Amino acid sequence: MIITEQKELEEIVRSLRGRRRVFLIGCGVCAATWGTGGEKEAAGMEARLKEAGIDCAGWIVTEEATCDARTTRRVIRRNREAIASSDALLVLSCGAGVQTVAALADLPVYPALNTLFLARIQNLSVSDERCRLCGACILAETAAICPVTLCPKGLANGPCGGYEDGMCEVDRERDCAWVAIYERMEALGQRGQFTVIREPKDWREDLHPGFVNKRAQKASV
């Protein structure tokens, strides 16, 4: 899940600065579900917007996510009234939602959350990062624990000569990742695993921007 918080009520107004009246588009799976951008989040934005002096056409949260072009697309074109009497989108979604809007409106858009992370959920108070979406995945080589995310440095070949006690040298209330490595490897009887030397990262697979076509994938099989 992509984990979002809202911005302060004070830059969203100052973002919106000029702006007469204005349409909003929450996202029905992430922030939704994280609470901060479902049906409630968007009503309340809607009343604090109001009390800013910041007119509202309206809201609506997207049915599936946001950055699905095609959901986004149906829900501008079901309140094209409401958004053609507006003057600019807020949008209650990660990035990705917030530039898939401005790519189908023909309106000024702008962000009433700030992107974090993408996360395990262990509850829905309580979320840790656990993938940098790096693009060259090596939990199998790591008893499925990354390291790539869970270490500061992100070190690909066991914990760094600073870590003390089963813990971080860049932050000592933190565990090493290294060591939650072996200890799960051990538990598994995959301890040899540990001793293998992995090539360094190529990060051309971390090129931004990402984009995949896969159809052409298949085309080319």
Given for the second form:
Amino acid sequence: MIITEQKELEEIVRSLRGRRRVFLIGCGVCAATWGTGGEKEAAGMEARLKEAGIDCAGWIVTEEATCDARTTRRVIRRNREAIASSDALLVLSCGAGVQTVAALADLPVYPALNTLFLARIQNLSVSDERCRLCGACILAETAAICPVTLCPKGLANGPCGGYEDGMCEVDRERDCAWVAIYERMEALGQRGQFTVIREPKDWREDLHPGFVNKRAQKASV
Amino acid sequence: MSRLADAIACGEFVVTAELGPPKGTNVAHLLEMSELLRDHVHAVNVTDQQSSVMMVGSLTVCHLLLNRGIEPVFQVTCRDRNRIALQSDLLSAAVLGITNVLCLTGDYVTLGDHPQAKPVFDLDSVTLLKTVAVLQEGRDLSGKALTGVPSYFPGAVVSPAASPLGPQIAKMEKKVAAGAKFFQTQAVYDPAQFEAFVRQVEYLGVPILVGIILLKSAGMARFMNSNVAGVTVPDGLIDEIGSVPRPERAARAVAIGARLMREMNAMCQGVHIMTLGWERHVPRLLAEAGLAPSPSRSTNGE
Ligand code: SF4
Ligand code: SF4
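Having gone through the form predicted alone, I am curious about the other one (the form predicted in complex with its partner chain); can you provide its structure?
Below is the entire complex, every chain and molecule, led by the chain shown above.
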């Protein structure tokens, strides 16, 4: 799931300065689950904006993910009157959702959240980043623990010299990813995998912006 | 040519030391310190932005040392350069006649004095060692032929007191497979533990230079215990250095260092002394450790 956090109200108010009226759009998937952009949060944001003196035309939460242009297009169409009476949209979703809305609406669109990372949600207050979307998954060779994400150096060939009692040199409160990988390999009887020397990553696999067109891919096969 | 490689090949007990370049352009003090080491060591490591603190480059200082007849060990980390810059610097080193290269991952940027910097780590210590090997075959990492083929004596580092030790040894094994010809260790203060480590890695058949840092004070020992990964100074040694009055500390530090060396010399192929400003004590340390002056260590012996 994509983990987000709400921006400080001051920052949102600052970016909305000069706007007459704003309509709010929340995301019904990641931001709703994580409690940053669901119904409760959209209503709360509206109330806080009003308190700060910003006129609101209402809010809606996309039942699907805001980043799904197919469904967000319909949500925008259904709310066109409220949107037409506004001169700005404030989106409570990840950056992809904000830009999906911006591509569908011809008025200024602003983010209400900071987008943090792709994570496992352990419970409603704890989530930890698990994947950096690197474009060439190596989990098969690392005991299903991702060093690209969990080792701050992104090392691919074992630990650096900085771990201490199994904790990472960058943050002594966190496990060293490579000690964890080593121990899981041992536990699973896969210790031999550790000895494989991984070639330097081909960064073309991690080229941004990412773009996929499955139909064009099929056509070229 | 590498005097260090020759000495190791001959089975001689090898001595290396370490110097950190200055922050700023004044290298006078550094060169003065190097003079204190000149006749006592086979080679002098030059650190690469040690602890992620920005300083003059290792390559430049290696060049200065070599010009003065002191054999350098070029330390190279993966923190600040991508594979293009690393290969380029390795070729530059070879052009300057620098052959000893110590390949390290490098500390993370937030440990140093520019914590805002973008960390690189395009390669790691293992793939850096492999890069050295590839260059020696006359190619670069993209397979292109080199005009003029470099020759290196590549080394790596290991922490004998890492906890847990398993992943450390597994990584060491990969470094050997990637071409590491010698290892310098993190500072060791527990000979029994070092002996156990040496037994465990004996099968790798690679020369190990045990790391020595003179204990300047009890405070320094405690600082290392809580801040330097893989270094554990036993309480007994902390008490010992803490019990002597300040004017006698250097002598006691040397005595402790020499004692450790005498206990560990037979377990390994050499010693790597990280002087941290105490270069002047190296001759006495070596003498007390029972290492007679060796013509191969002296520049006059060439
Ligand atoms: S290797 Fe890690 S970052 Fe890359 S795709 Fe797999 S989980 Fe994600
Ligand atoms: S201690 Fe482990 S997780 Fe941390 S940077 Fe080193 S290898 Fe990566």
